[in-house]
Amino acid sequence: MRVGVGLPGIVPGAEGDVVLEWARRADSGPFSSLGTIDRLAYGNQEAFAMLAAAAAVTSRVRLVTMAVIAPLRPAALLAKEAATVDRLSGGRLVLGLATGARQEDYMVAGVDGRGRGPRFSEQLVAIRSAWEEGTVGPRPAREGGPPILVGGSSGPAFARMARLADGYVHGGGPPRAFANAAARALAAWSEAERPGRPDLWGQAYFTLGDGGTVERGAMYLRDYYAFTGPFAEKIAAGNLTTSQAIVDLYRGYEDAGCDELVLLPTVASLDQVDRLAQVLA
């Protein structure tokens, strides 16, 4: 199983020099990818802009969105943004897409959140067509464009992934939650009569350091997931805060068939990427 690391710009207040140096260290370390998550009505940095910046200072790691909220953007714009990052990075983009769960993002965007699932399916077809036909430029670095991952936990989401994407991106949780989602993804893939198997990606949050640092990470997660109500505290409690917790999660996800696990920081400090590299080493 490959292991990637999230960029610190997902945490409000991250400075540009920290994001760039973090990307450099990840590229020279044990990581296989650099990841972002997506929100509009929040203080995180924009996903594609962050990956474009990372592309300029890296040469090895893949760049992945875990996942961009597709219905907030027109399909042509999504196709152009993704193709641009793919070309700037020499073909290293992995495009993770989902519908998103927060109504606030749709309200701020002025986009109706109703019917977003069917619209998302239409977008996936339109994005592929834009790349293949060259209706928007630039063309991606690779023929056919970057691989697409689709997220979601509903039956229609798994069917959408199996029909229109190259793999599945899970939203996080303990290994047993990933194992259940992976089984549904594989079943949907088989039902769609697709050859081979989907690429299976997982994600989790981490904070390594003293008690104050760990609490900063927990505060970020409580704020980021405040829309879930009391469940936000459960998410914060699942933050990986020790080397052993990371190792145990790694083994659990590997046993569950995960192809790539991206560990997302909850504190935007350079020591976090160094500490995580030491754990993986």
Contents of the next structure:
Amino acid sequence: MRVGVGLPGIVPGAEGDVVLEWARRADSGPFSSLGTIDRLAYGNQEAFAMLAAAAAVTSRVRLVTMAVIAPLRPAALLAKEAATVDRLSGGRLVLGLATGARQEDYMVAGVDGRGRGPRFSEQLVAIRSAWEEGTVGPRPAREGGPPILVGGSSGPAFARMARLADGYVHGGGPPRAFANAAARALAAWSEAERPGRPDLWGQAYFTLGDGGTVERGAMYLRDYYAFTGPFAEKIAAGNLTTSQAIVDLYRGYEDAGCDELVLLPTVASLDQVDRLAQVLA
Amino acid sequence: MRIAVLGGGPAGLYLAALAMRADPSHDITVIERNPPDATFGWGVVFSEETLGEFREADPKSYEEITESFVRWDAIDVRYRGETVRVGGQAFSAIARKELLGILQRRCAELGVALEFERELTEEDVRGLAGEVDLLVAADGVNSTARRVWGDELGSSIDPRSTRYVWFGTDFGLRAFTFSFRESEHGLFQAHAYPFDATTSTFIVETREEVWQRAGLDRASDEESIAFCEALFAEDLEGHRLLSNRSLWFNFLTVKHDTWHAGNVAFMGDAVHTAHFTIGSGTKLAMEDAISLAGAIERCGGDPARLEQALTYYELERQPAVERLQEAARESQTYFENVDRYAGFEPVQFAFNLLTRSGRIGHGNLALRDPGFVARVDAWFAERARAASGAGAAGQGVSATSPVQTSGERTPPPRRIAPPPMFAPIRLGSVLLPNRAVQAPVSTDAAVDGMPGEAHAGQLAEALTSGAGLVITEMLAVSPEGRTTAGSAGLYLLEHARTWERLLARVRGELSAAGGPPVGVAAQIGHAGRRGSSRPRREGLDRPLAVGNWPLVSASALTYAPWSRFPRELLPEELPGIREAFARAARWAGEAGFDVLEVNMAQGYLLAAFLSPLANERRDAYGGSPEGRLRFPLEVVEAVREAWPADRPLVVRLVAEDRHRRGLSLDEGVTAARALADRGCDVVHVHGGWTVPETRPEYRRFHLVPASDRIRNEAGVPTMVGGRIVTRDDASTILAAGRADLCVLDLPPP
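What would the structure be for the form predicted in complex with its partner chain, given that what you showed me was the form predicted alone?
What follows is the whole complex; the chain from before opens it.
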């Protein structure tokens, strides 16, 4: 199992130089990828812009969106943004897409949230076609474009993933939840009769440091997930705050068949990526 | 903290005791509407694993509880006059009254205030929540507190369709007993277990309509008892049934998104129920108490930290409870449909019952009671041997070298038999060495339908996997019937000749390497409106960039918004397609395939005819279910005619569309019957994919319930896949009589 790390621009208030230095350190550290999340009505940095910046200061790590809320953008624009980051990074983009769970983001975007599932399927087809046919330039760095991951936890989401994507991106949770989702992804994939197997990506939050740092991390998660009501507290409770917790989760995910686990920061300071690198080393 | 507990059942009392034990400075009151010695229900069952937690939580009550225990380790399944005993189960039980007494005394000793015979209204409960730091709602399945805060919790309350009643009986059964008794009105079952030396719980359950036919909806307590005593006389061994406000209920499945609202925490039956057939209601409630007491302790007496603590409690308990509720749902569904297994022999009936919830399989049952599983395996192997009319198991014979059947004598059942996946199965003249199936997916490597080295390689790999049957990718019966430009076909004589050479070569290699003969099935089909697509690795149902061919289907409806429109087939074109299937069947026979599979699934042409989602025809081939079945059945008849009569025909059938307006499983069962009538030997159960947007529920064994219904209601052998990974998975499904062949999803090497 490979391990990636999220970029700190996902946390509101992150400074530009911190994001760039973080990316440099990750590129020379024990990480295989740099990840972002995607929100609209929130103070995070925009996913593709952040990955483009990271592309400029890295040469090795893959750049992954976990996951961009596809229906908020026209498919042609998504195809162009993704192809651009793929070119800028020399073919290192992994495009994770989902429908997202927050009504608020749809409202702010002025996009109707109803029927977003079927619309998302159409977008997946349109993005691939745009890359292949060159109707929207530039061409991605790689033939056929970057790999596409699809997220979501409903039956239709798994079917959509199996029909049109190259892999699955999980939304986070204990290893048992990941194993359950992985089994469902594999069941859908085999029923779709797609060759090979889907790439399975997991994610989890971490905060390493003293009590105050850990509390800042918990505050970020409570704020970020406030829309889920009491569930925000559960996510905060699942935050990885010790090296032992990270090791346990790593093993659990590895046993569950995860191909790449991306650990997302909750505090935008450089010691976080250094501490994580130490734990993984 | 000031804590009030609603409900003096095991959950509420245990929570009060544990919280008080952890911090005697709490002020805790338990409020119960009944007097201290009143009790409804009889005995309570616990598993070994739960007991460990009790010991850690409070050794004193643990000791008292376990001293009162009656323990046993067997389950008896009584069915058709036979009792099958299965050991190694390790249960303990206690009288509910005894348990409550122990917990009441423990509470009193620790300084918990107990108020009995105090009934609170919704208004009282609301008021109480405002007066205390924490209100714990442990007031059972008909919770008053839930009526107040249910909306905030996201209640889902689902009354089930069977009727049940709790009785006691005045003698100690020797095992957990499931007894099935046929009455003139229908089947009744009892779930009974001892809870002390002289008393047992005796629950009787039946379907709603049977209950009404028997007149039990109008019967008095005494009449209900008399009816059940007569029906279960043999199980009761002359003893009486005892009633204690014993009424016939529908079981309520209670679930909640959240288990707390402000400073009110819910636990036990008030917030979640699990069907009594897995005997876990009290166990779950007391485990809730342990977790909630831990959460309260984490607050360190500070009510401001309650919100976080209650979230921890939910986080800890919800996944465990949901897992058990899932198992309970499977168990409940089993008992609701147990009539389906009326034709099973007792040993298989018992195995099926024990593996009903998906928690126990062939493998771990073998650890619990090796003798029972050996008996199941021997029974299965013997039946397979008898049905296959062959000598030793494992000696596969293909269609091209017909089996020798001699008048040999039946040997006694073997005491050492292979697990069911490795039992042979005879289909027509073909004897498959085992029941594992491999169905490799298309390589999209054919050119103009012609198979090549990629196909030979894939076939060779599948044949050496150890599976008893290998199915090819779908071979198109016409060039327009191809899914992608690289789909293999069986529409030119040259295709058939090439398959013949390829099969001979791969079989030759296998036999030279000492491998056993393996059955090979040609899967034939027509892609219909899913045709002319790009290679599967690039995503499904995307039209080709160039060189698209015209699509045909039952109606002129696109498969997906991004696919091309098909043309509706004219009635006069149908015979041509039927003949293309028949021709492919004949050629498959000539090429030396052992088995033929016709694809009537996955949204391809024949499935499109079957489904109202894809078939809007107004002629004789659409409309009613019979109309929609007409063309697919004509094809099967023509294929059966063209395919050697002694070789087996499999139909891959879409059993349901997983769509509100689509094919239901009822229609799938009807279709399976019709197929069997026309000479289909095995139904390969599939679902969905008729249209892109459906509501599938992917999980382990997700197609097995459909296979179970088709096999045991339509009475036709089935093949099933769907996240069946290990040999233990397959043996569990096969021994339980839920399918006859399993398509394995092997993990990567």
